[in-house]
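Below you'll find only one chain, the form predicted on its own, shown as structure tokens.
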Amino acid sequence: MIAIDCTGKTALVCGSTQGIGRAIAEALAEAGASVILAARNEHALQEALNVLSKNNSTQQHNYLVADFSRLEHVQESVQHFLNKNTEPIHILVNNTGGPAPGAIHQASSDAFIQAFSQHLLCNQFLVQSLLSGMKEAGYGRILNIISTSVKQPIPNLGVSNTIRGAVSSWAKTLSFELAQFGITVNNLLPGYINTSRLDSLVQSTSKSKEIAEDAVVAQMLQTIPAGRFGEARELAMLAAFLASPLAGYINGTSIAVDGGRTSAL
């Protein structure tokens, strides 16, 4: 039986105290990787750390506190961690909370600037910080949790649609440059996944359309051929596969995990 095996690899998983990020961290730990959790709430980080699997003697899980809404805080925290821990990090999962829902014509300039910093600039800093270790190891996996909006914009997510597209183009360009070093760059595009982010979108849509939340949920489900919302675990298993040696020839892709909802090819 073929197994996803990340033994001997270390992964930095951002936004890993809840939702998709936490599910990915748990899946990578189950696959044998040492996992470094990153988020802004230290108590939640400690709680998440305590439940990570340890299946082999090489696994040493850890965490760092970083507020991705403040680029300078991410820079300081990550640099401090890397100064104390010199072992290479082979897997980077870029994942952070998305911009607030809302119509694009009502979005402020500050909302775009904040989202650009929180997503693209933080991603860029992390890649540059970890790149030498990946090159030295001859192994790297950069996974970006984005959105199906890079293929098909989602109503009422104006700022998010814009920034997600920028991150997707950044990742594709990066994939051209890094493949020669044994480093792959891929995007995972969650559809409607049962997380607090989905709850926020339902509430915002309900308010803007002045209809009940149950009606919003029903409308969303009608757009999904699978007839249900996804679970974070389902996306996490794909992330674990892409992070493993099994996926060494998969590079520069954007893979939707959406129950068939996205109509674009």
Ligand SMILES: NC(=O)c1ccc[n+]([C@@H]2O[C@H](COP(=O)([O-])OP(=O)(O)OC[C@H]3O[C@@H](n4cnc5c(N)ncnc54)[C@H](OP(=O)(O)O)[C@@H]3O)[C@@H](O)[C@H]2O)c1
Second form
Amino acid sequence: MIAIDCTGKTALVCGSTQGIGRAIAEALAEAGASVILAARNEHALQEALNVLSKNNSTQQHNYLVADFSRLEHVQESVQHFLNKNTEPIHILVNNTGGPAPGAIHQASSDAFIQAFSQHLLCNQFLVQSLLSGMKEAGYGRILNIISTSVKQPIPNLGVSNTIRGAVSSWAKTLSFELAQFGITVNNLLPGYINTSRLDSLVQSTSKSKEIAEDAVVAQMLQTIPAGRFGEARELAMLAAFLASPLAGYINGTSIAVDGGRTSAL
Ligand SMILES: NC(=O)c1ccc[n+]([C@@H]2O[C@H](COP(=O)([O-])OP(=O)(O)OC[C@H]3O[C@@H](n4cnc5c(N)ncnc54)[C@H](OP(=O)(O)O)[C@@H]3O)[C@@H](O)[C@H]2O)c1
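For comparison with the form predicted on its own, provide the form predicted together with the named molecule.
Now the complete complex, all chains and molecules, led by this one.
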């Protein structure tokens, strides 16, 4: 039987108190990794930490509080954590709350700058902070949770579409540079995944189009060949595989988990 085994590896999973990030944290813990959770809400972090599984004696889970909308806060918090915890972190899952929806022609400069900082500069800082540990270990996995919009922009997500493209190009470039150290960089592209982010997207579309939320959901479902929304755990299974030694030759890719919704090749 083939098993996804991340025993002996440590993962920093950002945006992990709920939704996709939390499902990934839980999957990595099930696969035997030690997991460091990160998000803004300390109470939710403690609650998520308490339910992470432990299957082997090397597993020690932890958390750090960081607000990715403030780069300086992430820098301070992560640096403080790394000063106290010097073991290498082998797996980095870059993930945070998505930019607010809206038409791109109405988006402000501030919205672009804010999203660039939260989604790209925070990722860059984290990679630079963890790189020496990954190099020393000869093992690194950088996973970025982006969106299918990197293949096919999604209407009414103007700022998000733009920033996701930047993150995807950043990741591809990084993958060229880091492969020689045993480090891979890959993007996971969620389609419509059942989380609170999806709920808020339904609500905002319902408001902007002035139609009932049920009707918005029905329209969304029509675009998915699988005929349903995905579950965060379905994406987390891919993340656990990509984070494991099994996926060492998969690098610089963007993989959609969207029930076949993206029509671009
Ligand atoms: N769900 C989908 O259908 C879908 C589709 C395409 C792309 N995505 C993208 O995938 C990512 C995750 O989505 P999701 O559906 O899992 O969202 P979610 O359920 O809203 O969860 C977001 C997570 O990120 C954390 N977070 C939010 N803002 C943060 C900040 N400023 N600093 C630190 N942590 C922050 C939240 O925790 P705290 O509140 O405790 O900070 C939470 O743990 C987002 O970028 C989203 O746009 C989602």
